[in-house]
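In the block that follows, a single chain appears as structure tokens, in the form predicted on its own.
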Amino acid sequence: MTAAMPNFLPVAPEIFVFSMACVILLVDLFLSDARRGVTYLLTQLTLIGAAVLTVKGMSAAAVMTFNGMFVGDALANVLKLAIYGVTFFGFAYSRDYLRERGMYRGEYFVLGLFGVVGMMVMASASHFLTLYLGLELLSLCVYAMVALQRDSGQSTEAAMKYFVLGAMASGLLLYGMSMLYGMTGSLEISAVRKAIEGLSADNVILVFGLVFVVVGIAFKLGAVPFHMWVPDVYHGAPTAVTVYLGTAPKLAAFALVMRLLVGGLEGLAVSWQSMLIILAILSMAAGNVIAIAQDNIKRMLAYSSISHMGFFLLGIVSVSQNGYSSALFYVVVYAVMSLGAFGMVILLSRAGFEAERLDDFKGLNQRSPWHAFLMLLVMISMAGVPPTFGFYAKLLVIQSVINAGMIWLAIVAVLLAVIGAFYYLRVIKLMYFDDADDKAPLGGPADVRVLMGINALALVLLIPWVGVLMEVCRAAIRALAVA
């Protein structure tokens, strides 16, 4: 009897970018340097292509294909499109950053792209092992991203720091998984959820498997303590590959979060939930004082993602469709906010200079008041000031929690809010009230200001469609809940 032929049609997205990706590979061998735009331009339309199968691809109902190994449903296709808008952003600010220093080569494109698929099939896992190579596709291309300037110490350094943990990190991933699927007999997703209901919450293995399981995704949301390498490989990577770092693969982490602790281990949920709390609570609490201390801006955005990755679980912890939705539309929010902020910081780099102090802010509403404004918009939304995105999505997870019955943790994260607005409002008080050091007017090419422009607004201007933004996360949840 001869297996029935899998539905390519949910997977087509990930075959277009795969292909491509091999395809531009091939084709930058061939191109001079004096050419290379070529390949940034068939990288771009990459995306564009994958977000085009992408919302053909949709469909009311999940679609399950390969054996139920691989699901196409509303959260995938969200994060999927979210991906390669943060991604499309993230080359075209890289570019003549790459290109003054001798790195603009087809490897960082395609590395890129890969790494795009990985986090792609992590947004579609409904299987561990789906789950497993999605993410090991994504590290390995992000270890190779980070030391690509060869000719550089600091990011080899930071690239062997980010392997070795990244290493460990996914074994004890690998063994928690292999430990559930000892208990369960299955490493479907959805088959691990039905056998779990039939076992005791406190079984000492399944709690055992999920312990380490909790600290794989602990150490890829970069959440304290384990968050060690978070600041040395944003420190160390090329700015480059630090836009792409801290945005587009939190968006996988989210993916890895409701995969498999909603979609799998919600029976352990009991059990998860503290975990979480002390995550969450540690996370929020070192990052914002941690970040003060700081005098290099890139440093002190690692610090932040580390006290945003403890907002975002916020959300996770209320253990609800609603805290659930809350928590997409904080981390896709923070992906926003992130490449401004990094951008910002690639467009006042130039060749030999590196703008990575803070110092290196001073007075830029001297040499350009529009930029001023842009980072301005950045910091404030990072911070959680109305009327920005920033705001409304600590205000919804922070809800979620108090929905929950868990004011104290709520009471807990605003004042902790508190604490970080000191470091974002630094900034601005050094853009607008300090002498400019650095008296060059800014450049970069209009494309990328104008996506600059376009990037910070949005955190501002698309504040009316709040609500129809938490609906498309909503049912994205919900997509996951009937699945």
The other form holds:
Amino acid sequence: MTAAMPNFLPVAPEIFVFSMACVILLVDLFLSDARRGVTYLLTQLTLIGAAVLTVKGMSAAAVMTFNGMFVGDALANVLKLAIYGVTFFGFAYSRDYLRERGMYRGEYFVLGLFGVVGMMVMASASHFLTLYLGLELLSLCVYAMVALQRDSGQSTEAAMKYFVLGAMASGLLLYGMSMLYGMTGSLEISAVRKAIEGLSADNVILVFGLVFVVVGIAFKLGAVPFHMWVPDVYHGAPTAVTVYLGTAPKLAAFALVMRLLVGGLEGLAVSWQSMLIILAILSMAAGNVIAIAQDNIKRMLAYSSISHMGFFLLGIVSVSQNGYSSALFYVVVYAVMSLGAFGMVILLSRAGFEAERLDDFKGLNQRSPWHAFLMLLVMISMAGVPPTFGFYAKLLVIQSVINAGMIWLAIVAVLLAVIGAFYYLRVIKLMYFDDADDKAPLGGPADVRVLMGINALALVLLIPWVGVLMEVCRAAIRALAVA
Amino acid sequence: MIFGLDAKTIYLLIPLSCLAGALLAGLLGWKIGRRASHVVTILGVAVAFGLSAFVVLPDVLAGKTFNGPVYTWAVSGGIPLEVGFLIDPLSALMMVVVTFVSLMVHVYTIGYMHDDPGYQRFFSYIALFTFAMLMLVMSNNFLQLFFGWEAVGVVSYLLIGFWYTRPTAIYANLKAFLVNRVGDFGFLLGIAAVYMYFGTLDYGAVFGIAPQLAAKVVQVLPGVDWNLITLISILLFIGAMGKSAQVPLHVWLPDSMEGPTPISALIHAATMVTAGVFMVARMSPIYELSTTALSVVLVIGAITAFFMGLVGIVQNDIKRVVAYSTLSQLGYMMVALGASAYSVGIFHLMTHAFFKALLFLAAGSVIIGMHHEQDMRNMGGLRRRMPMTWLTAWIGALALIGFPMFAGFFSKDMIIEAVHHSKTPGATFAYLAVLLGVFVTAFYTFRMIFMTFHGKPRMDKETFDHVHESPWVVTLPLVLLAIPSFAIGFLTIEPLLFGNYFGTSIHVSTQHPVMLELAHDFAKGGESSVNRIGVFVAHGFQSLPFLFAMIGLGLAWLLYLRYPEVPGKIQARAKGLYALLLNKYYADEFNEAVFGRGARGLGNLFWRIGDVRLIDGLLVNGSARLVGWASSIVRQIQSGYVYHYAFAMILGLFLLITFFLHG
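Can you now output the form predicted together with the partner chain? The one shown was the form predicted on its own.
Let's see the whole complex now, leading with the same chain.
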């Protein structure tokens, strides 16, 4: 170890977003409420700038820096770009919602950007500590964002629950990491990997640590039985925060799974494979079944997210390159679908009116056939009906499960997905076959409508390029294997 | 090469320009209005026609063909699913014919559908049809062929039921759909068999392997040996029977006349229904290996050619007469294929596309003039009111009956000659059928012409005075179609049939030397091309078919102009025969009684036992109740208390630890 300057190039996007967040924080202090648009614009420009930096900094080989704590590889780049993208859309959807509710201040955007930095760090982490650092940065931002509507009891309660349970999960994760450190003598992921190769896979302490780590990850993903916070927080948080919370952090959680379980602990795959199978089945079953009983769309989408997380775990469970890349594909597709669904909830809301109930979607087709159609696309994609991306994502995951020789698991997954189709189709039924209670025409600024259109149509129109996108995911995963 | 575009881009541009027009008119038609809708679709098809006729065709004539993928969609199980084009003389010819007729029909539609509320929708559909048809003919693999095949079927279904508030239209499109399902089932089985035994869906590869499998025998039913190639050929031909309306799957085509006339011209006469003919010609390397299959094609075609023509004699709806004539002409094409004279079949396909589209559009023009009256018994004497329509209809009619020098003469005479030379089993029967068919064709065609345009008007004076010639958008396509209906025959017969135009795209085995014999006869005509054609035409005037055609024409003149009271008397005398023809051999009644009732009975049975009891009762409602019950129980766990949640997490942790450390 020398005091040589670390290579800052791979970290350039993180530094940029972080500095910009600080700048925005300062600029926002001096802005009147009427000119808050500047904050918004700066935030969006930051995301675009970060995307440019990330694209420019892409290199074929993985680059390590900060003494092996940070890595810039294809997986990190793909995840980061996806994170910028969904955050960009999410911020755009949220703008008017925030303004109408008096939350259109710098906090939301600054916290959001800091959260993005956290996610970026997670995506690029090659060390347990970096990983944890990113995770905590993201979590702290999100706790505060959930409580952004200070006068709302519901929000505060949700934030409180999230904070308490999140702290507990963090503790469990750290405890697990310390166990692993104790056995392997390193916190660096590649070193841990090597050390495990020399140990027996049923080493008690290793498995003990692994269980804690898996529980920590499961909490972040919202997998059953560590999912209890998900519906309450999704429901309690202002929808603008839910759209943030329900999309990009899933990508970061994927990074957590890949870096920890696949990158570091693949030697223990026999153990975590069966743990994840249990979590996946429980999540798909509980998520899909309970979602049916919901009459609040945010809660319904929360349970749907639980079931989707279960589904994506199946890709990991197959412990193969193909499985991992199908899981990556699934998570990205899920983030886009979830973005569309929550975006639509925001679009239907007006000042003083939250379009939270399923009944608020009644007769949407009479109010705006175009938006009903977009929501239809999002819903059928979530249900996994061809020819949408949701279908391909499910297909690829199931294919990898079958290739791994677990046909029974594939059958279970398909059956549970069929149960899940019910509540997605119910939304469609409400939109097209029921009469609207609320005849108010649908508003929303032009740019949001355009983005919403892009968001939903992408789920269908990009289908011809499904092979290309899948290849990107494969390349990202391959890079991880080489590193 | 044009505008610096490479060949692949041009090939892609041809179908995609039609698709773009269809999408614009279909999705944005409500916004951009009627005028813009027909402008974009016509522009799209015009681009496709221009590129096909002035870029692709010259390229192909210069020997520049193409065969390869342009876009790989996915690879599934080692089989690449791709969009690929095979651009050779056969497909180039089809592309030109399809886009030309389509362009004419597009222009014509402006006049025909002028007052229809579904104007934009109609343009969108026909442009979409053109796209699908181009994908079908340009395909280089079975999968894309199937895609195009089904896509044209869907558009045809949509267009037959275009006036979806008419119960008859809905009945007709459902019928077309169901009958085509029967054909497509065979077609799909054929493709599956190709994949199973050849391991590829690429034309080139399949044709390459086919000779090695010529003697392969498979057992579909245990104990019965079937030659693989014969099996595949016949299965594929069943698809062609559905699409090209061959007996007994012909029943949908006459009913399809419920659709607007422009599509009767484009889809149900000139292009889509000829897809079956095209497909068999494309598959010539396979069909040539099986004389049995060729014989089936020949006999089915002959039956269709003769017996469907007979039905045309008793029809009174002007469009139905033309529809039955289409059935009969499709039979002629199939006969040519069955006699191994593929190029003659395609030649007739081309001439028929022009003159049949012309006749349909002329019929449509009459229908516009008569304010949507289609019954010929209420027409007559329209010659003076609609001179342009009358003139072009005459050209179309002369081409159809094969009057020497007109386009249909060359193709039809060649078919008759080809069958005459053919040694394929069933050729004698087919020869008789197509020969007598000439008489029948001439009779019903001129019955139609005389009833419509000549004689005394059979409508009241006021109606007759209101009849007037159609606008130029209608007559222009008529004139443009009349030119090839007259001239395309003698202009192209030499290169298409006896020159080397088709090259390797059509394969004829040495066992079926019909084309060689035809060429031998034709070459006797003399040294120069003009001489040979002159001799052929002169010979045509002395031949048996010409005599038959003249008898048919003369008989029609006698019965419908000279002594118009006679047909009623004949009808009264030959009641049984008349009823048989009027009811189209009772094919509809038979299908309804056997297949219709049988399917409904079976469906009812399954519905009562399978659906209502098992699926609905036990599986659907039962499981829905179970899930609903479980859902209401499990949601109770979500109590809202944070210590419950924390407890659940700890419990989960403990279970995992216990399970993995001590399990």
